[in-house]
Structure formats: structure tokens, C-alpha cells
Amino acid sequence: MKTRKTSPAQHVSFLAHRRFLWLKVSGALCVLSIVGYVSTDFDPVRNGGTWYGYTLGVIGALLILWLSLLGARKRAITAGHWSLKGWTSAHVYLGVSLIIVATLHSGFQFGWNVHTLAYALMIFVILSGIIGVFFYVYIPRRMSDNRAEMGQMDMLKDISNLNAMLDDAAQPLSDKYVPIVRKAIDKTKLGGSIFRRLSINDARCSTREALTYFQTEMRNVEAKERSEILDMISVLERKNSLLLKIRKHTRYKALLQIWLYVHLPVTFALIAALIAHIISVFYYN
């Protein structure tokens, strides 16, 4: 019986899609833009108002509009030449090529106007996009390693099971320990504000407080309760370790969320500035 082989392409990063096809296309676009720029006569000065400036401007504007469609493209996952992986690869490399195309389009003529505003917003979007590439390459892998094949719901279910074990472990203990254990069970907090989600070590974690308390208590506890205290510490350590995994998972998700909150609004601002740039060019010319 033959074993079905997995296609190597399934394991290739979007950055290396089709043997770096879109890196080559982007590089060719940059080279052609530079060659055209240095070999064209500009009269009186190099600027976006020449025929070559208009050509690069049209290419740049079309690229910006096309690049902004990636979010819509993600909702229609297909295989083949225009797979989501291929689209994302093109998005990254053609987006970076805009730095060359748009800069040459401007003829290095900058000032306090809507044209330079559009250019500045474009540079910001591209730089934030580069950060996003790092996030989307680095974070999913770290999330997978952190979860160790457990889903978020599985981790939360294990927290519930550990709370039940804490309740059972507290039964043979003295009454003075009950409030500490109840707090560790009832006051466990996950999520919250964006700053809380970015923090892995929650200084106010009731489980950690209980673990520290019982570890200290081991020095003074009577011999007859030592075994029960050790059982409690063991369960608290397991819960504390699992809470750390969940908080790491939450932190990774928060980082991606923050990036989207920055990248997408500035992209919309760029499109608005681009439209204003185009209208002003045709209106004043």
C-alpha cells in the first residue's frame, strides 16, 4: 500500500511561495523603475508631473488599491496560482517595491502638502506591514509551541478541572486555609484590558499568591499536615503553569490585534490621501 505524500508546497512559507516568484517580480519592477528614471530626460526638473512620473504614479496607485484588497481576499480561500498564500506573498513583496516606485514618481520633490502626506502614510503602512510579516511568521509558531497541541478551550477546561482538584485538596486542611484556596479558585482572572493581556506575569494572580503562601507555610506547618500541603502545592503549581500558557497565548493574540488596529486605519487614511493627491493633481493641472 502506497503512502500518500504531502505536497512540499504545503509547508513552504508565503515568503518563499513558488520559489520566491513575487520577490523576483518585485525586484524586476524596482530595477525597471530605476533604469527608466535615470535614462529619461526630465525638463525642467524631475517630478511626478512628467510622463514618466505619471506612469509610475499610475502603477503605484493601482498597487496601493490592489494591496488594500488582501483583507477581502482572505474571506475567499482558494488554491492554485492566486491562492491566499500566493496573494499574501505578492502583497508583501509588491508592497515593499512601492518604496522605490513612489519615491521615483515624486522625483524626490517633497513639501508640506497632501502629496507628501500620502507618501508619508504609504511609508508608514509599508513599515508597519514589515512588522506584520514578522508577527505572522513568528507568532503563530510560538503560539503552537506554547499550546503543545492544546486548543484554548482545552486549556480553559483543564483550569476548571484543576479548580475542582484544589477544592478536593482543601478538604483535609485547617479552616484557616479555606479563604486562600477559595480565592485561588474564584478570583482567577484572564484577559481584560489590552495592557493586562500583554502582561504574562500577573502580579495580582490569586493562584500565584496562594502558591507562594503555601510554599512559605511549609516551613511552619505541623508534620501531620505536611502531606496535605504538598498536595495543594502540587495542584497550584500545575494551575500556575497552565495559567502562564494561557496568558502567553492571550499575549500573542493581543499583539496581532494591536498591529491590525494600527495597520488597517492608517491604510484607509492612505487611500483617502491618495484620492486627494490624485484629485489635486488633475484639478491644478
Contents of the next structure:
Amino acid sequence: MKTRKTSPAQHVSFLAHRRFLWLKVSGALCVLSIVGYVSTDFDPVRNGGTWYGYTLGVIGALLILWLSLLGARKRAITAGHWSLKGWTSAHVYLGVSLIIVATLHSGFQFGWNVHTLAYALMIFVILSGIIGVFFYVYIPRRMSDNRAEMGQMDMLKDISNLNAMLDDAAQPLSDKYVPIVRKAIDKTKLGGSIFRRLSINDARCSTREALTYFQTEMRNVEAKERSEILDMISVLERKNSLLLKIRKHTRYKALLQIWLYVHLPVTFALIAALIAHIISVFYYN
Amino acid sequence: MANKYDIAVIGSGPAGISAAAHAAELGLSHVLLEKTDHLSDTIYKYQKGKHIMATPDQLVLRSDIDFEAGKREDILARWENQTQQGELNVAFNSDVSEVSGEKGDFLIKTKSGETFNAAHVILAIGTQGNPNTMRCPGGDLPHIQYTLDDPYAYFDEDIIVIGGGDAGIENAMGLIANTLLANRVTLVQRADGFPRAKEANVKSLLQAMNEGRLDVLTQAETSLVEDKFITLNVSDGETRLPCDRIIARIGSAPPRKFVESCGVAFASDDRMAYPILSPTFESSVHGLFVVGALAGYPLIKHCMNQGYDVVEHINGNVDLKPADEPLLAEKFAKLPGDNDVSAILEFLRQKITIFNDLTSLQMREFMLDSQVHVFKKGDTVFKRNDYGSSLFSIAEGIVDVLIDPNDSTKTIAISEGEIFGEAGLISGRRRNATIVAASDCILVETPRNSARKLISTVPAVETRVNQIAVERLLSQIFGAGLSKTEFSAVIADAEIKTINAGETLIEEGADDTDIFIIRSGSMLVEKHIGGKDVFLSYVSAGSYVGEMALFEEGRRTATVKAAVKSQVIRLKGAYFESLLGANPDLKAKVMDELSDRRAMNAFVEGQKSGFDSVADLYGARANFLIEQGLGEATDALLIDETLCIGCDNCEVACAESHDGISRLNREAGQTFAHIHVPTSCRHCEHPHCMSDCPPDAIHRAPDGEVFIDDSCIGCGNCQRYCPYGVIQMEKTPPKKPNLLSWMLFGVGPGPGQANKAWTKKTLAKKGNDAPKVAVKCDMCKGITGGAACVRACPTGAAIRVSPEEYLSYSKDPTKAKA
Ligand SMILES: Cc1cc2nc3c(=O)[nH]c(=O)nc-3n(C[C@H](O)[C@H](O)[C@H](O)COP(=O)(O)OP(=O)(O)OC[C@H]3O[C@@H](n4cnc5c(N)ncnc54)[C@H](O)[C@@H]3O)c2cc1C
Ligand code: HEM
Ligand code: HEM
Ligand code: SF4
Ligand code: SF4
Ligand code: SF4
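Would you mind generating the form predicted together with protoporphyrin IX containing FE now that we have the form predicted alone?
Every chain and every other molecule in the complex is listed next, the one we just looked at coming first.
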């Protein structure tokens, strides 16, 4: 039995998967829904209560359920000829088509009720998804350029090497400088809270503090100590620019994940609201 | 004069101990001479706590000493015990340097000047050899050591590491890993660079040097060692450095020289060759026997059995059947007729031409590794485009080669006694034809490693296999329609040439017209445009290069270089020309391919300035990928960093599909122009990892996957041999709670490779004695849908490709993504 599936010989993005197959499918779904909507005569109002409304509602609800299954598909690595890339491609395009399908289903009858809550949550999930796709398209290349062919581990290893060099460079300096260098070595933080991860410039970075300090100090020291201080500054500058690089990297990584922290929980809220919506329409009608 | 013994056993590995124990049991006077101050140095040097395996399972142990799978410490302790109880006469610290004399009267001398007299000598010194020692004055001072067991054992010392191979570099890097220990380390290397070390090692060494964490002296040689100082000869004179400790890692000498000095003849000059031995393990010197790893049997059980057997032989038991007899009998069970093992071995040896010159001991060894197949008329032996590198020999019957994939009536017969499958063996690539049994047949299938061993140790076999391989390859490419005489003229002219990686085969602008058929390896085609070498294409084994000059006024239009070490068959251009003249079909075929290549050249030339930078980038990327091992890959994982979001779902998927260990490290590995080559197996044409696997546990599956089966004993050789660092030695982690209970209730560590803490905790609960074995990518062999890393990538960043697909130049260079 041949079990190997050969992938295409070149890289193809999930957006262009199978020559934009899912873009086409989703486009067709939208066009059909609109054509159906305008060509059907409704009385008295166009909304989910008509047979056409029911049809679109069911399609919409099934789509939402299927879209929610992506999380399970991603984690259940079973055998078989599926590709997560294909799933993502379909997810993205069909997800967007929900804007049309669900809106037409509602017949634009919005109000302060659980129906519209479900709708709003759905739109929220979709918007966050679109932002996610934007990040997926925009960030990877920049993240790769920023890393400049280094890996995350390489960068962290370089930091510890630079720390060792700071240690060396501090040896010839007079004792009063030692605490500042030690602080730059021991107290420089990377990562942390989500806000820290998203900001590139850590205002309280002890390496930067040390750098500014020594740059000012240059003006005050005697000529014979100057060359040692210069050495120290050059190492601090290297560490500082590497820190910037790492912080950018961390920020990119955080951006690639942060939207999912909206997308996923709101999906659960959406499903709850949707169930409430469906129960309520059957209960009250 | 010292005592005279019946038997002197040299080397106290499993083979030696077992021999001495049996001599003791039989009451023969004996001495066991061991170089070190402990038993079994090879096993002694295994990592602490290593789990030693007792493969092959079916083989019975025949020894007076016990052995079963278990911890290194337990096994060594037990052997120690039993040598004492069995009253073995062991002489430690007896490093034998000379064996002379003859049967009945051997004289054995040790380095320290002791002598021993013996009627028989059993050499059981293994294959580890001796580390090369320092030769300069002071080279015997006590602060020189040849191993580094614990890099954290030293504090605040000036340490000189000598030797720029992997061992030296790894030791030096280990010594500086912990800065708190404040050692000052200098690495001294004789050559100008580090040609013998792995790329990754050299890179981290140079980086550490640039950061001032250690010193590196190249083109430097030690001229004097004194207490606290070392003097080095460097390019601009002499330098004397402070030095508390010297760690010399200057390679080790295989024991062959010593063995030859005892008069023992080897099968050939090849590095892989073993001593020539009789069925009773007697070497070319009467009364001198060779057993164990040195005789070519690297597993402990084999070694111990041989130690026992050889003493039986010496003691006059000529009817003793080797312990592996039942294994062979089982193999031969499906053969029709009488199943006497010796008779069948003899039958195979006589029937199959390449086995004719083998001794019966060699026959046994090859048949232990090989499979015997019985095929019915019409059965398919293997299919075109399967991967396979085993060699088939026909003991009985005839097979047909289907030479035309579209027409199953076009066949060539291969007759009894001949071989087939040699093309896959040589190129490491797919089978180039389907083979069908033309009558009922008995075939012997020898796996790649044993076949290569056979070829390289028996010169006659090498000549024969090469001759057949060249003939068949030529007839496959050019042969159809040639008359016998024309064909033999072409063959007579053909010549096999080996070219090293990076060496030029064809120089652009030169006026020679030879044609080269690539037999193994691969080539890069480049063209010189506007002062730069522009990459044109990648050509793999089975294709030919050099035909263009015939049609382009006899000038080479491009340069062809070897991407990896390769072998080509050279044909004279003139022959080829007349061949084409006589054969219009062939000419049409060649012209067709030619017009493609020509169009490409014209295209590249026409675009000179326009896509300069794109072409440059493309070429640079191709070179990068070749450096990363794609030149010898059959299938590699490549990640496009412009798509990768770093979600690591590829690793999760890998771990989920393979016992919870990811065989892929996405972060590690090199990147160039947004293409990242993660640390993951390339499934090399000629896998380096297979070079020295004692139980022969590494194989290539028909779809090309290089995989390790469960006979792995965890020796770590493959890990050392793989130049791309893709093999890990790991314990199988415990089973995790299922996905649903994690998703709903958060039970267990979740999908992917479990974190270390969880694994450790769970293993501790269950009793932690799983052995460490070699773990690597098997391309999801046997899993429907194929490579999980690719299937699980949400963005399309991860793909698996073969180099010929990936490196073929898209004619629209804008498609060669910038
Ligand atoms: C890391 C590793 C793991 C392995 N794991 C396994 C396993 O799990 N299971 C398994 O079956 N096999 C395993 N093997 C293979 C196995 O260890 C060897 O093949 C086996 O030890 C060979 O036995 P031997 O008796 O032929 O020689 P060795 O065990 O190599 O013993 C040779 C002895 O001779 C001594 N000697 C050498 N030269 C002289 C001299 N001139 N004078 C005196 N004495 C000398 C040496 O000091 C040594 O003690 C492993 C190998 C390695 C490297
Ligand atoms: C099984 C699927 C569904 C069924 C059976 C269904 C049924 C209905 C019905 C009967 C109505 C009319 C209620 C009324 O007139 O009072 C309605 C309205 C509506 N539905 Fe659905 N629906 C479904 C799925 C969805 C989905 C997926 C969404 C979007 C998230 C959605 C959002 C709405 C909205 C916003 C309205 C308009 C509310 C209003 O009329 O006040 N429905 N639906
Ligand atoms: C109502 C509609 C939608 C629902 C219910 C939904 C639900 C989900 C869920 C459950 C996940 C899995 C998250 C995880 O486990 O990691 C997911 C992932 C994702 N969604 Fe949606 N989604 C919707 C619409 C969209 C839309 C419109 C887009 C984009 C245009 C989108 C883009 C994505 C992307 C890019 C991912 C991440 C895929 C990955 O990295 O594996 N989603 N979505
Ligand atoms: S493990 Fe290493 S040597 Fe073996 S096939 Fe893979 S990449 Fe090649
Ligand atoms: S697979 Fe590797 S570790 Fe296992 S026995 Fe073979 S060489 Fe040794
Ligand atoms: S699964 Fe794809 S996107 Fe995720 S880390 Fe792996 S290669 Fe990158």
C-alpha cells in the first residue's frame, strides 16, 4: 500500500490552497443566498421565520458548528488524507460568507434580544478571524526578517554569551560600576505579562539604563579609564540591540496568538447564544 | 621463562571473557590478557546506566558466563563476579604489543615488557582501537588525558584541547559551557580549518571564539609539553602557553595494524574489511584465532557464543554446529527439499556467481543478514520506482526485467546465478525497472549494508557488480536498438570516475565532448553570466550530462559540479555521436531533452540584467540547500518562513503520530532567504546513519523512508554518523490520557510531546527502566495520508520535497519566489 502523499513541489499559502477553491465555493454560496433572497417574495416581513429564512438559518448554524471543529481537527492528529491547510482555507472563506448568510437570514430585524446577541457575537468572531488572517499574512515575513536567520534559542544563547562578556568587561572597571553592570546582567527581563510582550521598548530595561549611564559617565571619567568604559559601552550596545530584536520577536509571536484569545472564547459564547436563539424561536413560535 | 598456557586470550570483552571462561570450565590452562585495569573496556565506557540489549532474541546464548539485557553496571558486576568464581586467570594491565611464533609455541609480549607463552592465541580485542597519543617530548606526562568524562570536573584551570575533530570541539565547548567554572580553554588544531568536524560544531566553535569565550589556534602543532606549560609551533614561530591540563582528541588508530603485525591477513585493503577466517575462526596464522567484533560480529551475544565455540574447536570438537544454526535453519525452512543448513549454504555458494569465492564462515554471515525468497512464476519481485537498495541474487530460476513501463511484453531475462537490484544499491534511489519471476525461482535478498560490505571486502565481487551495473545502466539509457557489437564497443570504452563534492566535472567553454552518466550522487549545472555563476539546474543519479557540447560547436555551454560525492561513467563523445547517427529514436529523445536545456540557457542569457537579483537569490538559495544536505536528500522538510506562524503544530503532529516524541525540531536548523531547513531527516540516498549499526536496525522502505526498527540496541552510532543531527536517543514516554479528556477536563499534558516534568513524574510512577533507543523521522511510514507535519500545518509553510522537484528551475523566474 502506498501511504505517502507527496506535497506540492513549492510552498502554497492556505489562502491560495487548491487555486482558491474555497474562495470560489464561498463566493458562490454568497451569490446564491443573495439571489434567493431578492427573488423570493416574503410576507409580511423577511426574516428567519419564513421557509427561506429557516434554510439560511440552518446553513448558518451548520457552518458555525463546522467552523468550531477546527480546534479539534488541529489537535486530533489522526491518519487520513486531510490537510489542516485545506481546513484553514475553507474555514477562512466560509467563515466570511457567514456575514452574508446570517444577515440575510435575520432579514435585518435587529433588536435587543438573544437573536441579535448571537448575531453580534458571530460578527465579533468573524472580525477577529479577519484580523487573525491579516496577522498570518503580514507577520511571518517580518518576523523572519527580524530574526535574520537566527532561531529563538540562538538569540537567547547570545544573550547569555553577552552577559559573560559584560562580566569580563566589568573586571577592569572600578568597583562603583559593578552594581550597575550586575543589574544589567541579572535584572534584564524578557517577556512577562501580555502588555510587556506587546511593547517593544521596555522603559525599565536595566541594560538600557546601564547603557545610558555609561554613555553619560564617559564625559566624567579620566582619560585612562575611558577605553575600558568604551569597551563596556560597545558590549552594552550589542546586548541592547539584540534585546530589541528579541522584544520585536516576542511581540510578533504575541500578535500571532493574541487574537485567538478573542476568537476562541467568543466562539463558545456564540454557540451558547445560538442555542438560546434556536430554543427561543421554537419555544415562542 | 613464563608459564606456558594452552590458550592465551587477548582482550576481555564479551568474546574474550566467554572464551577464557570456557577454557577454565574445560580445565585448560589459560590466561586472559587485558589492556586496562578492568574487564570489557568497550562496555565499561558506555554511558552510565546504559541499558544493554541482548539481541538477536532468537539466538541462544552458549557461554559459561551469563548475559541478559540489563543495566551496564549490573552486567559488568556480574561478569566480574563470575570471572572470580570460575577462577579465570586474568592479567590486567597487559597491553599486548606483539604476537609471534606458531601453533604450539606463541610468544606474546606486552607493552610493559612481560611475556607469555601459549599454544593457541585467541584475539578478541574488538574494534575500538587505541586513541592516538601525543608524540612530542613530554607526551607521556600525567596531566595529558585522552578522554573527557565530566566536563564540569575542573575549576579555574588553563586547559588545552588538542584536535579539531568533533570530539575535540565538543569537549572544548563542554568545558566552557559553565562560565562559573572559569576555565580558560584553548583549542589547538593542526590543519588550517576544521575539515573533519560537523558544520554545526564548527559554527558554534567559531562563534564562541569571536565572543572571546575560548581561544582557537589553527595550523598549530605541539612541540613540547612541560609541567604547567605547553609549547606550540604556530605559523609565525613558537609560543609557550600556561597549561594545567591537556585533553588530546587526535583520533584513534583502528586495531588493524596490530592485527596485521601478528601475521593475520585481511580480506582486502578496504576500511571495512575483516580478517580472513576459517569456519573455526582460525586466521591465516595457524593456531591464532579471531573472534568477536574484530571478526565482524558486533553483537554481544554473537561475541560470547564465538568465544565458547572457538575454545571447543581448539579442544578438538570438530562437529560443533554454530549457535546460529537454528536461525539459518528457520530461514531455509521454506525452501523445497532437504533443509540441511550446510548443504544449502554450499548450494547457494556454488550457484550464485558472486558468492563463489566466499568462505563458509562468510557465507554464514551473509545468509544471517539476508533473506531467502521463493517466488512463483509471474510474481513481481519489486516494482519500478519503489525505493530499494538491497541486492538480489538468483539461486534458481530466471527473472524478467520489464524495460518499458508502458509495454509489459518488452523484457530482458536475467539468468540463474546472476544478480539484480544493483542499480538501487549503487544510486540509493528508486528501482529503475520492474522485475517479474519468469519461472519459479529461489532468490537471495541481501540488504544494502551487507551487500556493500561484500562488495568492498571481496575485490572479485566488486569488479563483477560494477561491470554488470555499468552494462545495465548504459543499455537502459542508450541501449535499445543497438547491435551487440556496437554495444560492446560502448561498454569497453566506459570508465567509472569518482568526483568529490564541489569538484568540477565539466568546465564551461572547454572543448572536450565526453558524456557523463551519473551513477550515484548528483550534479549542479551553472552558467557564468555577467561575472557570476548562475544556477541552472540540479541533475540526479540516473541522468546524463555533457551531451550539449556535441551540438554546440563542441564547446561546453555550462559548468557541471558535483553537489555531493558522486560517481559518473564517462563515455567518449565520438562514440556517442556515432551512436546517435545509427539510432534515430535515441537521437530524437536526446534532441528533445536538449531543446529544453537550450531554451533554458537562452532564457537565462536573455534575462542577464533583468532578473539578475532574482537569479542570484535563486542560485544562492540552491547552494544553501545543497549545503544543508539537499544534494543527497531524497525527501526533506522545508519551511517557508514567509508563511510560518511558529505554532509548532508540525511538531505536535509528529509527536502525536510517533509515541509522543517529536522527531522534528522546527526551530533548530538553518535559514536562508526565508527558507528554513529544520532539524529533520533528509532520507539521504546513502544514509550515513546506516554506516555502523551493530544489529543492522536501519532500513529503507519501498517508498524511500529511512527508518529504525525495534532491534535498535541504543548504541548511539547512528546519532554520531548523521551529519545533520536529526537522531535523538530517547526513552519511549508513557502513554498520555486521551485528547478528549484533556480538552474537556484538562487531564494530562495535552497534544504534542509531553513536557519533561510530566514525563519524568509519570515514568517514576510506573518504574523507569525503559531503554533509550534511537529515534528519528520515518516520514510517517505506514500512516495513511503521509507526513503528519505537513498535514498538520495550518498555513502551507511546511512541505516535504525531493531536491529534483524543488530545485528544478521554474522557467518563469518570477515564480522562483524572491
Ligand atoms: C555505545 C555502544 C553501545 C552498544 N550497545 C550494545 C548492546 O546494547 N547490545 C549488544 O549486543 N551490543 C552492543 N554494542 C556492541 C558491543 O559492545 C561490541 O560489539 C562488543 O563489546 C564487542 O565485543 P568484543 O569482545 O569483540 O570486543 P570489546 O568488547 O571491544 O573488548 C575488547 C577488549 O580488548 C581489550 N584490548 C584491546 N586491545 C588490546 C591489546 N592490545 N591487549 C590487551 N587487551 C586489549 C580492550 O581493552 C577491551 O577490554 C554496543 C557498542 C557501543 C559502542
Ligand atoms: C437552526 C438554525 C436557525 C433557526 C431554526 C433560526 C430560526 C429563526 C427564526 C424562526 C427567526 C425568526 C424569529 C422571529 O421572527 O421572531 C430567526 C431570526 C433571527 N435569527 Fe435565526 N435561526 C437559526 C440560525 C441563526 C443563526 C446562525 C444566526 C446568527 C448568528 C441567527 C440570527 C438571527 C437573527 C439576528 C434573527 C432576527 C431576530 C429577529 O427577528 O428579531 N439565526 N431565526
Ligand atoms: C463564526 C465563525 C467562526 C467560528 C465559529 C470560528 C471558530 C474557530 C475556532 C474554534 C478556531 C480554532 C482555534 C484553535 O483551537 O486554535 C478557529 C481558528 C481560526 N479561525 Fe475561526 N472561526 C470563525 C470565523 C473565522 C473567520 C471569518 C476567519 C477569517 C477570515 C477565521 C480565521 C481563523 C483562523 C486563521 C484560525 C486559526 C487557524 C490555526 O491557526 O490553526 N475564523 N476559528
Ligand atoms: S538520519 Fe541523517 S544520515 Fe540518516 S538518512 Fe536521515 S539525514 Fe541522512
Ligand atoms: S539504530 Fe542507531 S542506536 Fe540503534 S543500534 Fe543502530 S546505530 Fe545503534
Ligand atoms: S505547523 Fe506550519 S505554521 Fe506551524 S510552526 Fe510548523 S511550519 Fe510553521
